[in-house]
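Coming up is one lone chain in structure tokens, specifically the form predicted on its own.
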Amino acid sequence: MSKPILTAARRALAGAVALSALSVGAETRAEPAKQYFPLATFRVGAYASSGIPVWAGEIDYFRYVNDVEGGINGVKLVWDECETEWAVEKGVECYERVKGGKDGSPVPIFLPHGDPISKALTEKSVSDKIPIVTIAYGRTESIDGRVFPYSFPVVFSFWSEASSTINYIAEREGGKDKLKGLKIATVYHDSPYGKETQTPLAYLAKTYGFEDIQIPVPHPGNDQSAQWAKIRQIKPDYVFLRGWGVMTPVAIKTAAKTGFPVDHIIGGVWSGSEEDVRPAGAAAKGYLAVTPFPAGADFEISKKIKAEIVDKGKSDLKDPKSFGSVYYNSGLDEGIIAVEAIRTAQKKFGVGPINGEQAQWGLEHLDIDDARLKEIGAFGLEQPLKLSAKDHEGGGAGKIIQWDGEKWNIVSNGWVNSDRSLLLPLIYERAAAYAKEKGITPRADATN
């Protein structure tokens, strides 16, 4: 009787082993882990021409990471779009719709692609523990992560934009001492976005002795004859143009009519794209702008994306001439930063989908030095970034580009740094005032 019992036992064991093998095989064939990125886009509306190249750069980079690198340590990126038309209400609605994640993946980062939308989400992002990443826009005082733990105005805040512009003028004039006595007029979009640089410019004017002149332009800026008549009257040495949309080409063409030299106009980040200068035609030749994402397709990552994504028909780009444009490269930069933040978080929390709270840690410990930029292929395209709880910007530099009638060329001597040592104490004061107003207790453990 013992032999049949032994045989049955062996058969049961063999069956268990077979089932285990089938289970392992099923796990092997299971879909790999995915990381979800919702994209708030505006492919329709007044600003669609500006937005479309941005998504192309970002989506092309995501596809490159998936197809060439196999994802972020094997975790594939997935995304979808929610149309906002750059409207606050629709942007907030999109956020609410996607914040729960998708296909088992939480939302690690939300990219609002709109300054008003980002500000409307400041408090919601804290309660939901989802980082809001705004590259070259957003609430400047949210640089202080002790007060704004989930807001990240990464790379280049509006204050850094203003300061880098002033420092380039100093570089061009022969030193900061040469700023004294200059007249610098800011022609700005009459909105919270446009007014964002008034405080730092007033402080820098007091520090360096130049005259700070502020001239508002009502939205959308189709008629600027009165503003440029005033420019002709006061005769500033330089004009800092902080526009958006149609305001920029109208300003350039109106300046030409009034005889103001275009090579003494320096556009802000959102007045320095191909979409801003091409409509102005010949009048734009010589126009300058400050940007944290310089145009160009000769960066190593650009060459790789061209070969692996664009040339293989996988690109989101509809207009080939926009490859390597300012806005395309801004999306590329945004994609790089998002991916590197997830990669950093995976080092602490393990390889797999990262949630918002984990991504917040990843962002606050993001350290992209020159060596890493060279590994990515983004050296020269992106500046070195090192974030912390006290510094959610991490960069603070821009390059000055000039339009030659066909393309942008870099004319500054590398990255032009802002006066962060001067401005950060003011930013921290504003953050503290916000905390007091809202009854926020700054994070005591956020000392790095």
Contents of the next structure:
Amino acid sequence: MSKPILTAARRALAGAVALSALSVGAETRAEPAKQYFPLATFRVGAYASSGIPVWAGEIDYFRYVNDVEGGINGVKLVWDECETEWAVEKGVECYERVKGGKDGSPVPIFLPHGDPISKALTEKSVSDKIPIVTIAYGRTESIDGRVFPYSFPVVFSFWSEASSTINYIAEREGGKDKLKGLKIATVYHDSPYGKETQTPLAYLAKTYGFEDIQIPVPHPGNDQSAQWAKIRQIKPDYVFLRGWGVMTPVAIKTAAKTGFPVDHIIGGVWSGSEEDVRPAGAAAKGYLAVTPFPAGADFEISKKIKAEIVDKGKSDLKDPKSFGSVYYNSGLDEGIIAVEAIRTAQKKFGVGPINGEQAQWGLEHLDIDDARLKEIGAFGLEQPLKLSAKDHEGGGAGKIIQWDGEKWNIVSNGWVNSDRSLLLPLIYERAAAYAKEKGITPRADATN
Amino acid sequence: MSFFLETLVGGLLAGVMYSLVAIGFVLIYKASGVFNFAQGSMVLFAALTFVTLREAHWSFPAALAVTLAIMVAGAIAIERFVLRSLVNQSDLTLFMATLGLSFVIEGLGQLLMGASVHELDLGIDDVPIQIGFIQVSQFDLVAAATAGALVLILSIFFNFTRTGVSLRAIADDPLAAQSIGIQLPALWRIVWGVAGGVALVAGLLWGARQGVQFSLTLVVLKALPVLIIGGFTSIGGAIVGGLLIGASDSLAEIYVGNLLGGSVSTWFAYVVALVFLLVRPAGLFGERPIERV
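Switch from the form predicted on its own to the form predicted in complex with the partner chain and give that structure.
What follows is the entire complex, opening with the chain shown before.
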């Protein structure tokens, strides 16, 4: 090859490299004054449809904070994505890849977006001092931050999900005393996630006198004829459906073909999105679900994001139908909690990028009350949240939503609280047992 | 007793749905000795194409015809660009090619049609109907009738048409068949095209049952024990295998699951298949290979 040709080739290569560097875009070009925030996402694979609206909600909120509020006290957020396909090994690989931060900006919080991934990271997060925030999933006993200093099952643990559902049934039946004698069947995904509610339900059944029936469904749950035949035989008063992915629409359709009334089925958090009910068609009309992320586009923050991000063509949302959906709003919730934790940490450690250890302090001192929710514009969308070293959950309430064939409507009387005072002693007992097994010395109740 | 019968009938009808997927595997294995790992992806792609066209306001017959045409065109492309270069390669090489194909088809599906979940309404009510003292699903009965019709059509095709007989000849002895002028590439195109059509039928029925979403590919997990029991080369065997798996799964879930305190149907089907493998390795209706030593 002649010298001029080689020179031209080198120039072309250099040009291509420069162009590709430019095309990376402002969001991934981190500078010291910016806050890096890695996102573990699953945009491909069997669960992509559930994930895509979540990242849209989260990214739209981050863009809103950057573009409208000028960042968190002036510190702009930068993020990039790592594809996990909702698989444990890929999720852990993503965590390992991003945990060192980017361009000098540390990782404040890691959102694993997958219950099995979060469980796999429990111990790693402690040694790396990076908080793992799992909203409405994750190991329930990690509510006890004295034993699990870097695990944050914030807002709504699986136990709260179960208890809130039982309390809604009580509300519907006319009081907790009316629970006595009821038959409540839980149709659950046969996995550690699905089994998480067995202990609290058994305890609540003993406390309130209802009959607790557990019916497992093997993964992925695309055939449930045997399980619903069993339901038809048992004739429960209510079914609590704790599914994931395809299991939910199949359950709703199979319930319809066996004649079980759909308005007596209450889905868990991960069985209560538009993606769960739309495939079931008309059979889903009247179906209920408990959620800490009520659907709706009328919240103040939703209106602001619509005007400033969506209508200006800056949204990450590809399908406009998903704006205000349960999953989109869950992304907003995640974004709000992450931003507020960083803001809280900045009050103590100074305005600038926050690292994992500082974010842990921020999370444990997070206090989002009604007044702050109103300031953010998330009143009604997000519940008041106050965390501490002893309580990494904070909220513990859900709203009950009902599908009318087109959209979800809130049917509960505001937030339905769970029996946290009843369940927390059990949770602390389990955490203490974990600490004993692993040789962990629990931290003090409060941190400075 | 009525509960037992209802569980049994429900299981049998659920098994027919797995048979529909298994038939696609049998067709390709019968004609080329290839275990087509991409069958699940073909089921998904067919359902996704159909539902996308329907959502774009195409009429039912037009969407069906165009989807079928796309599946056949896809089959021709697979033969031309993948299989033709692999003629005379080992079965394992061909299997690996179909493994790659399955990822390509899934990726193409998401690239062209997105990852959203879709409702698929075929206009068949999925409501319970009372027959005697047991309750069955109307949709399941339609699915069973569809599977029956499909088996009948394919049996006629394989036994009474020149192409069908050529396919059987290829399956029996590819070299001898080619030596008498049977064109292997053309027959592969036909059989992959027919398998694409079967994938469309399976995709529509499964899509109507669970919604069209990427987890549709997972239905093949239960088609495997169906194939082991029925035999990899028998269409009728796929139906019988499906019925056996469906019934044993349902009954085990109710009567064994309770004893073990958990769900058993994920692995029970494979236990049944394993027993068949030990007792009858070629399956109930599979052809036993006879080799001169």
